[in-house]
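Shown here is one chain on its own, the form predicted alone, set out as structure tokens.
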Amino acid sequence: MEFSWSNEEENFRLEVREFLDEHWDAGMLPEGPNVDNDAAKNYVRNFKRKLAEKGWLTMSWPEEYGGQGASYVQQMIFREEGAIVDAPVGGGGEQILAPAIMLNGTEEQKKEYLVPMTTGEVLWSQGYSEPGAGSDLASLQTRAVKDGDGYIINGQKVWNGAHRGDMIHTLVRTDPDAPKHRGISYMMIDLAAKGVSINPLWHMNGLGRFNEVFFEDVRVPLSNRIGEENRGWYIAVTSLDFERSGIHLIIGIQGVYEKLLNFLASSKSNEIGIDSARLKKIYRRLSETTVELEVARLLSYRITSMQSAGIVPNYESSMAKCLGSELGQFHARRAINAVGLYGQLLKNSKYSILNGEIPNSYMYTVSRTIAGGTSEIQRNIIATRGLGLPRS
């Protein structure tokens, strides 16, 4: 097969590319126990408002919805290009909580939630997971009572950036005594309301984080609920096989091949010690990330031609997923074997090469076979669901 790109849609490609280059500076999202959150936060308000006055923050939502009815093939594209300068182009309202909205909220919610969505006015979160219910999400425990005219909610959520959103859309049990997936609802939750806390955890690299978040006693109005109560689960879990595709990962890869190939083609690499016949057995270990890093990038290509054509992705999400996060691991592994001990200095050494990034991938990337659903749940999806094989 082969694949190219309408001259509109290298075009269109070309312009985001311009866009980021002049508005966005990933620089300026700086984390740490002493970062000013709340600057950094409205850096990136102010970055999304211009996406929406671009049209492209929800540009592949529905005319009637405030979108621009964009295909998806120049959806990925946007996205694409996002990754690879590492931008909020997306994120958990415009690309999951608005199409649950969009097919179970009512009219009173379209209103209230998406038009802002359109703006860029607030920021959202998703709030899934649990610290006992990651890939397991029917186990979550987090509960809500009804009482009057809301809710009140107790329980703890993690795995989510509300430290810099306004607003988290979270899965709720609603029927303790239900079977596990039909006791759950969906709900929406202020992130400044009483009894919500925020709590940071550090990745292991030390340059990023992610929450815990706490509902002590939270009361949400009934109107905050999305759907029908203990239907949440099947409101849900279309929105996951959409956030499996995966180019995000595939991205975030590349970025750091490309600079770790430029590095050794350069005198540089001679200097810390690689000679010749070591730099042709590390290009012969490079070369398997080559393929890889194609196999995967189709893989997503045919997530995006599916949706194209009115298919929801299910176990193919699961491969493309699958793939982009064990490749992360695989060339993290690769890119700091290659260059010896030079590989584990961090960007305070003197030393240290490529600006540390090699090490603070290789650490970063222990989590991406867990975040967003373990690969041993995928391999489950792709088996039963795409092989057709029963379960155990």
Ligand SMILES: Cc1cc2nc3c(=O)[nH]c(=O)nc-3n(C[C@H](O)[C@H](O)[C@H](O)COP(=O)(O)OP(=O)(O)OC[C@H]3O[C@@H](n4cnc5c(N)ncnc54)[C@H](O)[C@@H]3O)c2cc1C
Second form
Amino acid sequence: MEFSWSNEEENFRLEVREFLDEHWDAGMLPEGPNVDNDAAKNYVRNFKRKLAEKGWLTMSWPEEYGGQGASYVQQMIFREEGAIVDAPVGGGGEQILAPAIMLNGTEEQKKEYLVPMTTGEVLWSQGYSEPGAGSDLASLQTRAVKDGDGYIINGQKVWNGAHRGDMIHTLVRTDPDAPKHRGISYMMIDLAAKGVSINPLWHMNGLGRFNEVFFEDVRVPLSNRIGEENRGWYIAVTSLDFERSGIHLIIGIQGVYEKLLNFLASSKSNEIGIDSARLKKIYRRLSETTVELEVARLLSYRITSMQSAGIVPNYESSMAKCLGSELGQFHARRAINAVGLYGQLLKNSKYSILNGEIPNSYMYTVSRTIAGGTSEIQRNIIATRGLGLPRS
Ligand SMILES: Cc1cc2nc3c(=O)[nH]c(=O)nc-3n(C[C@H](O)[C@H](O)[C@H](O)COP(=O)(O)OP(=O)(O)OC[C@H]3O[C@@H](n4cnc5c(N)ncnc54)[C@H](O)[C@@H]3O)c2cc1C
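With the form predicted alone in hand, show me what the form predicted together with the named molecule looks like.
Zooming out: every chain and molecule, the one shown earlier first.
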């Protein structure tokens, strides 16, 4: 068993770190009801263009489609470094839609959609979920009705990043009479098309945004459907998103954790009334976080190592997702308990510490156990596919 990085991997990590240091500043992305969101979108677009110039935006793609055929370890290092500075180094377009097009798209679709993805010209958002279809995605109701050389689309999607996208890749119902998995088609829709409207939904910490997207008689050409009509479900589940190590979840916790440790080790902790007896108790609890983070990190690395050996991870991804996202919540709670009431103050308070990152993390990590499949769904997968227990 080899736990160390090769020189090449270490050098790559340094190169990515330096690049991000020079080209990315998460502070340029303030989101809020009164913020210029176009400015943030353009900042992301420019950053993605720079990534594209390095070939990193689509580094995992096969070379024939303009990728670098990068190893899984390289991809993981890239994601890990990106997560440290909260940079958008992965995206639904490059990771989910692109494989769907590569495997099921026409030659015209490959030319029209893959090339602008490699250059970062067109940004995509993923529009699968609906108000009544999340865990049970196949219950989706957004309807597409064939009309001449196109489809007319009506319905609603929710919880997506459409405000940062030019296009949305989505699933729509094309046959309402078929069994639910067999009446769905995979569709690409221009977010600027007539009849599309996007409403913001703000994260509870006020610092992030989702959207609900409404389609009202939106006309979409037939050529925007990927694969056969009514086969969209199978395309969605087989469009291989191989980067699922969950490493970003661990890194998200690590950032706040390290800042908290530095704070506690400085004289500032004494200023907020933490004496040495209390500090000892806090350290004892935080040492648990150290162990847990290490376990979660190794679980993530295991996924990458399986992929490198040509094995497709299955319930192992669910284990990493479940542990990483739940640890985020445990740790945020631990951090608040460590610093008491100061841990509840947002950065607009003159008494806040660590720029209000602790309460932000507390509020933000709630969504981590929901996004990308809830903890209950991950546990179902671990139980049935991992432990071999019967479905109940
Ligand atoms: C931060 C964030 C980002 C997201 N980004 C996107 C995006 O870009 N695009 C997109 O399309 N969607 C996105 N989503 C939506 C996400 O995929 C769904 O929220 C998620 O799949 C859960 O679906 P739901 O919200 O409809 O909850 P539901 O499926 O209604 O679940 C409600 C509760 O019931 C439980 N439950 C449901 N079914 C079962 C079952 N079979 N067994 C046990 N318990 C069950 C769930 O675990 C949950 O606790 C995002 C969500 C979040 C929080």
